[in-house]
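So this first bit is one chain, no partners, the form predicted on its own, shown in structure tokens.
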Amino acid sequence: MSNISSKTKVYSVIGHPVSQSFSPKIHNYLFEKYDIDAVYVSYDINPDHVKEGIEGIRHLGIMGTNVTIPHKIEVMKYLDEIDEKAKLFGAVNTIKNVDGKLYGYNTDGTGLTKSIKDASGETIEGKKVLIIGAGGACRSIAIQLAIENAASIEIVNRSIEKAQVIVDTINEHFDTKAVAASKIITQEDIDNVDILINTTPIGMGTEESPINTSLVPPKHMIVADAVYKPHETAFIKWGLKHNLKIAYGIQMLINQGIHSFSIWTGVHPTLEDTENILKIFLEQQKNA
């Protein structure tokens, strides 16, 4: 970073608020690593300027943004072509920018099942999956489960209509079974579970779980968390303390940036750089 020059490349995260995105670090990290002269900033957004910002993106020749909440649906609008799986997605995280032309890709979802069959070993193949809450994060993950041919998903929501919204668009493209539900989980709901996914924010920044701890999943369960602070949610805290294999919420939000980093450079980064940027961030978290 201390040899930024003209010729220097410009990529960045967009939202609002943005000031405590990790993006910044993975990606910072990842350009001095592979030696690519760039750097990587964030822009807040205010909700009414997505569309001026989006054209800035276009003019300054920002090589590469990634976008989060609350743009990820709003920048669609002024995109010149978007990924066929981010249009089943109904949302953008990753923009390229190629001579002024922008693209739109997603993610999330892979973001996430990649920190899964890393902290498991195992496929998402022929597995049966309990998915809590039915934002977009649901959304997207959902979708690539299915895609990676999840034997069957329930996703439980407060709003059973928002998760239905999800299902039908599963049932509708792929072999998965997916239902929707409005229910408190109970010990039958996960008795049969390969993989249970908290994409609510519950847990964020409290000791609230979305599930009762006293219920004792089964042995081979997987928990995986889209909360990343703390590091250790209370949910999460619950699958360690039954020996389970964890995905935290941290690693699917660098393996997402994994994987937009791929989508601008083309550069296919180790495990070990995931490894490494993990120790970044709880270095960070400890002296937060």
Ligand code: NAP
Given for the second form:
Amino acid sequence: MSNISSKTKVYSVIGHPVSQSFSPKIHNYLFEKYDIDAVYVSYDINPDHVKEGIEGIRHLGIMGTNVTIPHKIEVMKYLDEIDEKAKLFGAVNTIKNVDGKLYGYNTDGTGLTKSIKDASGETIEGKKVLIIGAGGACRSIAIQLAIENAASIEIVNRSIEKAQVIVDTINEHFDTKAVAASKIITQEDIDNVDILINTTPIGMGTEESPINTSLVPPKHMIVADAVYKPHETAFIKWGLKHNLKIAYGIQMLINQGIHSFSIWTGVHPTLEDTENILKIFLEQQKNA
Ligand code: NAP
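Structure of the form predicted together with the named molecule, please, following the form predicted on its own?
Below: every chain and molecule of the assembly, starting with the one above.
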């Protein structure tokens, strides 16, 4: 930080609110590690001023920005080009500024699939997946799982209409067989599942679990949670109790950040970087 000069490039995250964002820690660690003369800051942009915020990014020469809630859909109107995958996701979480031209991407889905692959050493291909929740996180994750050739995806949500919209997109574009349901998840529902993912906020700051923790998972099942505060949610604790492989919410967050970093810089951080950033997160949690 003491080396900031007139040549230092600026990257950012925009959202509302944004002061809680962990992204500055991820990217400032990576800029320092890879000796890149850049700094990453956060901007709280009011929903009424997203257009002006994006024009600010363009004209101030901010080289790249992450986009978080609630602006991921709105920003798409003001970009010059949007990656095909981000169009399918219907949301952008990464913007790259190339000489004033703004390109939109979405790294949320790959953040989760990379976490699953790192945790299990397995690929997504041929896997039977059950996803709980059908919001923005589910949409990116489910479509990315289909891109990586999951065999089937069941989306269970309290309002089935939202799940059905995502399922229709998958069935229209991919070979993966997708179905939507609104139900209490039973033992029978999870008996044949390879990957179980929570994309609801259930468990955030509470001991609640999105499924009944008296259910017994198949031994090979991988459990993934989008929620990352606390680090070990009740859902994750259930997976740990049954010795399952776990993809933590914070790993999804770190991996989507790492993918954004690669889009901006062309640099591909290592697993050791993921682990070092996780340590920074856990230390921050301990001191919070
Ligand atoms: P969202 O668009 O608001 O969707 C939330 C989904 O959860 C909806 O389908 C909603 O059901 C369902 N839901 C909410 N409260 C529920 C409850 N009490 N019982 C049952 N279902 C409930 O949110 P999102 O953007 O997808 O984010 C979901 C979670 O993932 C948040 O906790 C967010 O922080 C986390 N997240 C983490 C990462 C990461 O990198 N780790 C990235 C993105 C999001 P209805 O459709 O019926 O309303």
